[in-house]
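Given next, in structure tokens, is a single chain: the form predicted alone.
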Amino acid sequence: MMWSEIDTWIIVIGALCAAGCAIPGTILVLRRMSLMGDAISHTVLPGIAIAFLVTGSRDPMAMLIGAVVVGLLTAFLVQAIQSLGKVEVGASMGIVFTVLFAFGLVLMRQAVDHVDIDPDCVLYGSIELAWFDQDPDGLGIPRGAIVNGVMLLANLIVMLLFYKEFKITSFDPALAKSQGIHPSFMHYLLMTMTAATAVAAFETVGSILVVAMFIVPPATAYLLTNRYGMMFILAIGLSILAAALGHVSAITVPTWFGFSGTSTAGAMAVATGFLFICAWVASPSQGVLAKLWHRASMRLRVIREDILGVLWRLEERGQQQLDALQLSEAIGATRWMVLVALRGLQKKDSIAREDAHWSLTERGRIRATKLVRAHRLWEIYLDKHFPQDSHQLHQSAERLEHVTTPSMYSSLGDAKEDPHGSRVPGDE
């Protein structure tokens, strides 16, 4: 792989663009308005087309004004259709952005014959060519870096100035209003940021792929943290990482299959999806692996407690101990899970093994007594307040005994005998 200054600037421009999109995108994700970012990034197209037709040039200020106006119009129309037409918010967004986007394509096709603009550039971006559009002062800085850098800086300033206001209005608009903060003003300020950022990103990643920059890095950060400030930091960091990873993969991965390369903007969007999948799988709090581990741990804990309960009831009846296979049949778990649970109980000195059979130790007997007490108290409570047959009582109490805390015992009472006539053991 041959690396050049152009490759460095492609990553810099992509990182500035993605980081700028991540700031308003994070607020949109927190407000559950991700589709609004999609809508605005598409509906600013008619604003840009109108600016082209009116001015006859690609003046950045005219583009920005046209896009912001149409972006605000999009937000207003969505709310109007939702409130006046009693239409669900997702449907109202879909109505507005598809109609305005189609209208923008019609205008763009008209503008092609009169203005120097490439529709493919607007839709897909041209980050590979951004380095050749140099700063007019001759500093060797591409115009795309300046535009996206200024937009990133502007978004950072707005976010720092209205940090508390965005936070309160995102989670509790009613509280914000009671404190003198206007939720509607913050909403339209966010829409302005989104529209302006979309315009700045058009020449870099295009109107379609900018949606990924708005949504995917913040959604990935949301999987990794539940802290407001940290989510912005992670979203920006993941955006920058996706930009670098996307360009490197765009110029290397296709060569493995005999191709010269692929779209860098598209590869950056794919990279954001790859990072999201990694977070979705490996997030320590919300990842698939963490949830599977938590479920397996909970299942093992329940099996361990069921084993203690079965052994305690055998002692109560004066019956013999059980081996692993018999325990597996008694509690309805696989033999492998039972063996793992038995090893865990043995390490905690809750059970002891005699030949091929298992029995309770003194420590395990104390713990099992508490479980059986909770089970039988729940049966009494359920029989008193929610009468049902004895089999249902046992099944319900069997689930509740595993989540009983010491503070619950006072509510369950202190009866001596359960509905089946069995003794309720004392709180030993």
Second form
Amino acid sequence: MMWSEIDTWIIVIGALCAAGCAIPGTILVLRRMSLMGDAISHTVLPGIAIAFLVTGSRDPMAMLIGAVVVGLLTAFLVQAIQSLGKVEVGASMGIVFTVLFAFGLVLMRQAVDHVDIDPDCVLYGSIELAWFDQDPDGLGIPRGAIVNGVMLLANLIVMLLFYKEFKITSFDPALAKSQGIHPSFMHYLLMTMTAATAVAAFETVGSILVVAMFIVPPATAYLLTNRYGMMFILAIGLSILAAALGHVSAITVPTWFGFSGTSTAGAMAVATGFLFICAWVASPSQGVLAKLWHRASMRLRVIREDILGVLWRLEERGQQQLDALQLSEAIGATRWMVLVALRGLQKKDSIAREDAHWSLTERGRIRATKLVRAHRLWEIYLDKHFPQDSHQLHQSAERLEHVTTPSMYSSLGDAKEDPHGSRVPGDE
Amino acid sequence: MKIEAGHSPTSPVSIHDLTVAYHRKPVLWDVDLDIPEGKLIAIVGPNGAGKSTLIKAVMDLVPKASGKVMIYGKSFKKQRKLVAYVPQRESVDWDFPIDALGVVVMGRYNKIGWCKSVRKRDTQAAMEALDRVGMTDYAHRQISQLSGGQQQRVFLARALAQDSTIYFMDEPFASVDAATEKAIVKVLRDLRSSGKTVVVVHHDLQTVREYFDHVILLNMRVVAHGPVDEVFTDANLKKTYGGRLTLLSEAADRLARH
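What I would like now is the form predicted together with the partner chain, since the data block earlier showed the form predicted alone; can you produce it?
Entire complex below, previous chain first.
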């Protein structure tokens, strides 16, 4: 891999652009209006095209104004069509943004004849060439870096300034309105941010891929945290990571398969998706792995408690103790799981082994007594409140004994005998 | 019962000929009443009677078709700070990344002002409010991990943190556990004894007598309002819930189509 200053600048520009998008993107995701980002990033196109046609140049201020005006128009039309046309917001968005986008494409064709502009570049961006676009007195900083950097800074300022206003209008618009913080004002402020960011980003990643930058890093952050402020920080961090990862993989991965490098903007968008999948799998709170782990450890706990219960009942009846295989048959779990559970119990000094047979230690007996007591008290409770046959009673109590909290335990009361006539062991 | 509203400027909430319509269909029609000060007031009526709409219209959350509302003789806009609001629990996204304390602090935003950050005394006030509803231990719990009743108590704490004079609550007792119901009733009584006016949209007819001083029986129009002992009668309830208003709602439907 050949690394040059150009590659560094590509990553810097990509990171600035993605981080700038992550800020309005986070608010969009929290408001459950992510697709509004998609709609607006498409409809800045006619805004840009009109600015080209009117001014005949690529003056960034004119483009910005054009894009913001059309962006706000989009937000307004989406709401108007939704309420007047009595359609759901998705349909309304579809109507507005496809029509305006198509209109933009038509205008863009016209603009091509007048201004030096490449429609492909508008759609997919030209981050690879961004380094060459420098002002003579730009101190060697590409224009794309300046534009995206200024946009990031502006978004940061707006976000920090209206931090709590965005929070309250996103969470509870009615309360916000009753306090005089107008949700519609914050809505249009957000739409302005989104449109301005989209126009700043379109040269870098194009008007189609920019939506990945708006939505995917914030959605990833949403999986990783449940704090409002942390979501912004994570979304910005993830978008910078995606930019770096995207460019590096764009120039390396295809060469492994004998191709030349691929589109960097595309690879950056793919990288955001890759990071999302990583978070989805590995998020500590909501990830697939965490859920599997949680379920497995719950299952193991139940098996451990069942083993204690079985051993206790054998003691009660004065029967012979069991080995691992017999235990797995007795409680209906796989032998492998039972072995793991036995190991855990042994570590906690709850059971001891004699030859191949397992028996309760003093410590294990105390825990087992508590479990059996809970089981039998549940049977009494169920029998009293929801009369059912004795097999069902046992089944239900079997499940309930594992989820009995100390407060439930104490409110289960006291009794001497369960409905089957077995003794309820004391709470020692 | 004929309502003679004197419209005194000292009434916490004075409603004059209020009409509210959704898509031109009236949901509230010529509502005219003065809400008494320092009382617990229930708004009672069947589904679709406009109970929530009434308090929303008072707070300018829905547009009025006609009529006006005065809060202590002035418009709501000028008196915002006197009014606290507990919306229906289902009206917000409980998966929002925020903890219970964060939600309660929102009740202070009005006092903090635009673009300024939350001060230490706001967090303190929020913690005190959580304490009053027995939720101190859950202050840093993500709100989706709270039970329905706990969520409702967080909402109530937020209104307490607003530290207002008039409280509007939209179905605070809807599907809460017994402990929460008790906590809410205690808070309501505390508010009354400190001279606050509390208006509650209430759906449980069984508890109206026990919890409230005043009742507003509503079904598009005010059927009756006044002290619970006088107004909360079988005859009035029959009028509120009975079939006598079908003619009116038929007319409302026709208005919508015009």
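Residue numbers count along the first chain shown, from 1. Keep in mind that this is a model prediction, so the values were computed, not measured. Take the two forms, superpose them, and find the largest set of C-alpha atoms that agree within 1.5 Å; that set is the rigid core.
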Two rigid parts of the chain turn against each other between these two forms; which of A265, E305, F214, A279 is at the hinge?
-> A279
Quick one: degrees of rotation for the smaller rigid part between these two forms, relative to the bigger part?
-> 12
Students should find the CA displacement of A296 between these two forms, rigid core aligned, in Å, to be 3.5
